[in-house]
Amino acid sequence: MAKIQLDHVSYSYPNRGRPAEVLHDLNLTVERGEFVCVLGRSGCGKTTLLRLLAGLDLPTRGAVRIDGEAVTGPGTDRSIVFQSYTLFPWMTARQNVLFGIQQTGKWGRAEARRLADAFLRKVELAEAADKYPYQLSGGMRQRVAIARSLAMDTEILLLDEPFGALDTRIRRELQEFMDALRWRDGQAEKTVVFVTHDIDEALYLADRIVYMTPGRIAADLPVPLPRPRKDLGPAERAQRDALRRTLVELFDREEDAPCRCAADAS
């Protein structure tokens, strides 16, 4: 059975009485333990789908389906990083990761503090553990989103352009911690979606890239190269290459594609 389902998704918001349809008829699966990177460029809906998956919007049509039970609202068993930095303002970068942690009801109060001290490490901000919201830049704001999101191990991962805000050798690191994270502690293998406008970026990330044009899906490409592909050889690069050439192909059909270097520039 398919991780997640989406069967003849639409949705639409009011807008001056009429209806706007935002997605239109969207039929995506995403297998057990995938990552899957949705491309396109701004106000194509990518942010919209995620919502839907997080169950934060509810589809005007069609349904959405994690193992094969409708979506109806938000659950534990997936976490959310969006573009903004949705931290509370009243609580430490710590207390920012253990909130999260806390919510899953997985872990007692000492292991819970470990986990959300080594994941405060993972992305660099162990010495500001302590520190509020406002005291932090905006690229550090979004590493703890980023730390609480991961330490709370849920099977399904969404991430909005979770890596935008972030310094080049950081959003290296990261993105090499997320190729990285297929398996952890021997539990489930986690299954990601992960919207990004970066060519190269979904290109080394993802198992599949799913090219949105505004409302709908207008390619599904896999991405058959070995990881780690940080450094690949000669025939995977052309390969990547390749790939790299339809993408961006697709994105000229509409405006000059965006296309930053990710971690492997080889």
Given for the second form:
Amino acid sequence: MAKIQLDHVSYSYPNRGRPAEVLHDLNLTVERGEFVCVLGRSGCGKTTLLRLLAGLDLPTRGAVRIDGEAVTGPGTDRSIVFQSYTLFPWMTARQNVLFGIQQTGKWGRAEARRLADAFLRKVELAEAADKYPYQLSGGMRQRVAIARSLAMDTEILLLDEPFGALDTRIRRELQEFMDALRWRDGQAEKTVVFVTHDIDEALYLADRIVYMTPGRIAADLPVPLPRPRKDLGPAERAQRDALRRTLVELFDREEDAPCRCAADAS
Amino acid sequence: MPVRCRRLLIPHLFLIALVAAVLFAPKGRPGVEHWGALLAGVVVIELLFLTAVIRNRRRGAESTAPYDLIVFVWVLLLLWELYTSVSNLAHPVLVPAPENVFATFHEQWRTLLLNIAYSMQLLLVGFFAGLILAVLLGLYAGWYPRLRAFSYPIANVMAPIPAVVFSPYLVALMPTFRSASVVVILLGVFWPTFLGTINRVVGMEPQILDSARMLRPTNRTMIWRILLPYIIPGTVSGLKVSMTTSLLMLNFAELMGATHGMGFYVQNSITYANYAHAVAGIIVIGVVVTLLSWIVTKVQKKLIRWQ
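Next, report the structure of the form predicted together with its partner chain; the form predicted alone has already been given.
Let's see the whole complex now, leading with the same chain.
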């Protein structure tokens, strides 16, 4: 059974009495352990799609299914990282991670503490455990947020442009990080849906890229490149560049088309 | 001469002028008290000024405020002294001499302290009862839409009514003056804080709310571990204003029908035409307000260390 399944999903919100449709009759299947990047311009509905997966919003029509069951709200099988404010500013890094772990209710107090410290070490922030988010750089904050997500041990990881506000160098660092962290014994543990508007980020991370134009999925491209993708051979690089050209073309084609949907949360 | 020393010179010239006027000027007004208390007061003010200067320098911030303020204080005292004790130009009863006002601090300090303690007791009970009740109910009303929908309009009507308006009625209504004062302060703090708390909860950063929802908190966890810490900085930053208005309301209430308290002390002194006591009482109220807002500032810094 597919891990995530979107079944004829539409979403609209009331806009001065006249509903504005953000997603129109979407169908998508994500397999267990797959890393899917949702790519598109801002306003295409990719954030809305992620919110439906999270259960923060519910589809107007159709159903979002996880393990075959319709999503009716947020669940402990999913965790999310936003571009900013994923952490609670009044909790230290450790308290944030710990709070996430405690909310899953899977571990006792002592074990939760041990896990929180272990995951902070994993994201190389052990020394920042007692710092508040405002004392951390943007990149460090996102690492703590990722640590919390991973520590919650959810099967599905949802990320909404998590590296969007960071500079290029830090972003690349965290991408490598993200790629490394979800593997255990050569097996992808987590199903990841990652929203981005950065083509290179998607090509670096994704098993599959879903390209969205306002309201619908315009293309669904597998990325059959070996990992890690830091140093690719010439043949693979050519393959990647071909994929990039396809995606750039998709972006360009939209340049002329008028935007159909009103707005998107992002 | 370095700038620092020159800055100290001018205030001290005024200080010398003031002391000279107090000690050596011929006195034109009868009934002026001994100058001891006044000079003791001057010494206290001078010490406060020097502490401010030293603290300023330690921090490396060279603010001109202490220098300007002290000149203002010395000039004020000097004019007061010249206008009353020396020339007796002012009304001999309505405008007391500074000697007499400062003598009041010396003679009446027990009475003054007692009245402060009495006022503070009412103030703190009313203030904290109002604050805690407002934050508590505000959190629940902010979080549960049904509670909010019904209490928000009520709060909107009640919050803008100044509590002083119904304080005479409350004084008449309540069995004792003490309970009336507490209720006046409580109401004065409650409605604005309640309304502010609801607004802060409703206006919560959407991404923080979404992050919280993704962690599936129970309502209890949501209110105590997410909403409460979230609203604390906003609530605390309004504390100084609400603390000062509470004191204002209390002093106002004390003008009617109280038998103790700062407001009563001033009112009572005026009734008996003892204006030296009245002025002393007003100065003490000023000092108390300043101390209170200083304490509140310290508490603020402690409570919102994560910002």
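Whichever C-alpha set is largest while still superposing within 1.5 Å between the two forms counts as the rigid core. Residue numbers count along the first chain shown, from 1. This structure is a prediction, so every number in the text was calculated from the model and none was measured.
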message = Is residue 195 displaced by at least 2 Å at its C-alpha between these two forms when the rigid core is overlaid?
response = no
